[in-house]
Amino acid sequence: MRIIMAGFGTVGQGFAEVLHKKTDRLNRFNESVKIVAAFDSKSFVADENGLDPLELVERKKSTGSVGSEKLKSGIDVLDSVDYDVLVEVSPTNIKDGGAGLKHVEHALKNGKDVVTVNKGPLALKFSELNKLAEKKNALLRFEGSVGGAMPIINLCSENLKGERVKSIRGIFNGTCNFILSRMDKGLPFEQALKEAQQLGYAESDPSYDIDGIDTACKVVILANSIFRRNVTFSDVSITGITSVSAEAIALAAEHDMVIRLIGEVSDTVLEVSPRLIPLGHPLSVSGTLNIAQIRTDLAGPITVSGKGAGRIETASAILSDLIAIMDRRR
């Protein structure tokens, strides 16, 4: 199996490390797995005989670029290298999908399987991409796009095939959950946000997180993949956490409750908003964990939790999708 990695940033480095670490596990498919090209926003490197994953990581860390060749466009790389699977890990662009959307579309049009954790293409054009994959008999897999290491998409679509999923409610953004958890301890919003930035949980521009945009993208992906809806980011009712006051946190505590940013999706609901959650409820977790409660018709509520971010954690979800593709090929 020949892999091209698009958007070789933090998650890309994590996947390269995981691929190196799990070589023995992948060997059971009697098929060599190698990275034949990788590119970031500035550079690329390609070798049809395979690139050393750890050398890619080391070069990126030491020089800031994955390759020595200047990148004209990712499409040029996709057209010039023979490959089987595109692993697309470019940063999310919710305005127009960015280069990531072009990469995914181009790969699918050419009948290539795609594994992505990029939420932009999925939140904006899920239906079109899914139809394109079906038309070209290609696989589009995206477990890591929601919840990072927390299994939810494949859990619902594969392990719970006999169930009717009624609704999914969850905490899908660890940054917001960390901020609200610190506010539970009496910290003002701005101080909690600054602490999150200092610890690396929040970006210098935290708007994607605190305005609910990141969670909304994930709700769209769940709505389309699990509930077979045809919705996009613009269909989500979004309220972030910037309006959550210290007074509201204190009032909730008086009633043995906490406030958490909850994404909810069902056949009729598509919403992101701060909610009152009783203490002791599965969704009252603190810290940076992601958690989801899946309501089904037969098994009732099923709760899953895990790290929603992190390069190795997210890479674990990419690996599971890659193995699923290898299973089908076998």
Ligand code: HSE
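Output the structure of the form predicted in complex with this ligand; the preceding block shows the form predicted alone.
Single chain only below; no partners, no other molecules.
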């Protein structure tokens, strides 16, 4: 299985490390997995015999670039190297999908399988990309785009295949949850945001987190993939957390409540907003955790929780999608 890694940044480094660490597990499939090219926004490197994942990580860390060659465009790399799967891990761009959208579209058009955690292409063009994948008999998988390591998309579409999922409510942004939990302890918003950024969870543009944009992207992905809706980012009703005051949090605490940024999706709802959650309720989690409450018709309520970000944690979801593709293609 030959992989091209596009948008090689923090998550890319995590995935390269995971590939190295899991060589034995992957070898069980009797097919070697090799990275035949990797690129970031400025540089690229390619070798049809496979690149050493740890060397990629080292070079990115020490020089800021994954490759020694200057990148003209990612599409050039996709056109000049033979590969089977594109792993697209560029940062999210919600304005027009950015380069990530172009890479995903190009790979699918050429019948290549894609694993992505980039929310922009999925939140803007979900239905188009899925139709394209179907037409070209390509697989498009994106477990890590919602909830990082927390299983939710494949859980609903594979393990809960026989269920009708009635609704999903959850916390899908670790940065906001961290900020609100720190504000519970009396910290001012700005300081809490700074701490969240230091943890490396926040988006490159943190307004994506605090304005609810990141959660809205995830709600769109869930709506389309699990509820079979045909919605896009602009359909979501979004309120972020910038207007949540210290006074509101203190007042909530007086009534044994906390305020959390909740994403909710069902056949009719598509919403992101700060909500009052009673202390002790499953959704009252603190820190950077993500959590989702899934209501189903037969199984009843199911709650999952896990690390919604982090380079290794997100890479674990990419690995599971990659193994699922290897299973299907065998």
